[in-house]
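Next comes just one chain, in structure tokens: the form predicted on its own.
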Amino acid sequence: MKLDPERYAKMTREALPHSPVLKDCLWAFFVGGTICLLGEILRQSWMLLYDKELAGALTSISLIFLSALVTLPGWYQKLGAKVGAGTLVPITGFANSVVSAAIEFKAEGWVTGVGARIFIIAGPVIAYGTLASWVWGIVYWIMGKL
């Protein structure tokens, strides 16, 4: 059976599930939202203690804590499956793909598994990352020398 473009294209809307956008959209939203309120206690709560400066990084390793630690049951893999993005977009969801990553491939060694692939998902987001912060830098330094 040879089939068109446009009748497969067809076919395959009518075989996916409907995905609710506004609702998992509102999920996503309302969650990361949660994440950060609890970042935002969290360095409130450090700038009692601390100056703003070190209130900051305080959070930052909190926050990468309680992920790693909520992570270790499978919570966190837990509520992204339910939530999604909201999960994955904070500094939490970051900490989340490299602690799981570790998890993951523990059972090949520490050198082997976890050294060599504890930043299979996180090791791109850095490079990318990097490397745009190095763009934008260059093209900041040109307008300013323009």
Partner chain sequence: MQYIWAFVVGGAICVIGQLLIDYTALTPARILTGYVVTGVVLSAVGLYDPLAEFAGAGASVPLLGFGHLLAQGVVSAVDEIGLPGIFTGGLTAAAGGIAASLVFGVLAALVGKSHDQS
The other form holds:
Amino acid sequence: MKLDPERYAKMTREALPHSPVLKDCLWAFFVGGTICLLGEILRQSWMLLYDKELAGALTSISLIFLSALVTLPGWYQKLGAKVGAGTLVPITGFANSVVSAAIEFKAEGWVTGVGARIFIIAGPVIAYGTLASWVWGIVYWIMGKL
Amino acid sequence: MTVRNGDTVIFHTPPIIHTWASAGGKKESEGPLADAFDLLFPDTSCGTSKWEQAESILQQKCVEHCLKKASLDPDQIDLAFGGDLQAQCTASNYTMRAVGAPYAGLYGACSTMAEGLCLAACFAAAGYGKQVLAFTSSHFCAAERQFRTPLDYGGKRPPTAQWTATAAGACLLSPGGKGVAVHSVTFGRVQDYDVHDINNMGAAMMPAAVSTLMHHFDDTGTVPADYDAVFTGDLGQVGSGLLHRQMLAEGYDLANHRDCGCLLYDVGNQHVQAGGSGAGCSAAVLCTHVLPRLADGRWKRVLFLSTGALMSQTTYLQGESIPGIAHAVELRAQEG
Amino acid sequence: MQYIWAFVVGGAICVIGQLLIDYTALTPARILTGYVVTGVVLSAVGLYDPLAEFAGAGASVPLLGFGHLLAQGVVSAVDEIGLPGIFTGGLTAAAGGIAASLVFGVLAALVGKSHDQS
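Having seen the form predicted on its own, can you show the form predicted in complex with the partner chain?
Zooming out: every chain and molecule, the one shown earlier first.
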């Protein structure tokens, strides 16, 4: 065959269909922005009742609850298939990854399925976020000693 | 005498595919081949709560329908060759638990239909069995939860991705009789051109298709124009484009090429990105589109390839490239 | 005005993610992990807090904000209890989001079933 991996890599790169970047970005901007706007409305409402820190936590929890509600009938998937990063990057996307895994792996049991695999997508986010914060904690602690 | 020429077995007395059946899911029932399916399951759960089980039921109904069309009992099957995409081929294992005939499980990923046909044809031609079954299936949901993400996870597919068909196909072969003749079969060699993108399977499998096509043309002394059509399994739009370019570079004009992944769905309108894939894709196109046209004489001679990507989730995550394979079956209408 | 900035900043952060998806070979899982770690870093160098003040939920709702939350948690815990705070601070601050996802996930699994996408 008149083909080698290097030439083929070039050939496949050239044959890649282009993503409609502008359209993708508009979807991401408007849907992502809307979710954040909803978050801001919730935050301002919670701030009427509680201090800023607690209101922030309650905002996250409310959005996670709404995401679970929308995931349940399969709507978050339908939206995400269109929107891409707009539904992926907000905390509702994080919640969707946890909720969808829980629903999906129920078939393999509550402990070995749901329990073991609920964070199969969100796990790396929690793991590396916590690790990074630990590293920052050490740096911050040393900075305080200097 | 049956001869072995290169990688190709050319049958002296071609075995006959005398009966076939197909089953499809919801998206398939909305596609261009919908009317040609024997069985359609708009509810792809097939009445169960587990997707793996749903695939097995889809497959089992397809096999049973094929036996019914041939007026055969499961006991009359001398050997069944079958496989699917689930780990350890469980859909087929559970189908054959219910059917009960002698069974050899295959794993050829999306090439399983052609692989099974090649083996069944050899087996029947050699006289080792009077009724030999080849079947396969895939199920979008079973594949998605095994290879990608939970079904309710909201993710966007890249435009090179392919849609796993929810479909099954089954063929019954005999040493003689009426139907579509298998004149020769070419077993493929594994080809790996260092493609790592799991969302571009068409590109990963394309070199395997080229390799098998060239072996087949060499071994049989034919050119693409000798066939009414040359089918590839599921390269999709991206892989098909690459195939045309590469075959042209090798000196073959594939003007009469069609890809099962682009036939099963209306690629522009059914949101399947680059086209269909999955073992059931080429099986369904074979049983709904190819065999009927050979049976009624609209076509005389067809070359049918199924292509498979042979990685696993584990080797992929370990950074291995994706090896591909393709097997070819030369089908002819019976004369007279 | 706060609402407009939440919309614009939140949307813009999502657009960056979309550009990464379209122009790089990064998988969504890697992009999200990158977002959280970047959030920790931006918070550590003092850039994220002003953005959060300015854009509110536009900065806290995207996953960058999750990283910011972890980093802030570590800072206040170290301020309060010293070195052990590097272990307790991050997850304490993030506990609400993680536990809420877990609880609503399991509740959803109790009543829901997975859907074919076709």
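Since the model is a prediction, treat every value here as computed from it, not as a measurement. Positions refer to the first chain, counted from 1. The term rigid core refers to the maximal set of C-alpha atoms that superpose within 1.5 Å between the two forms.
Here Arg13 counts as shifted, since its C-alpha moves by at least 2 Å between these two forms after the core is aligned.
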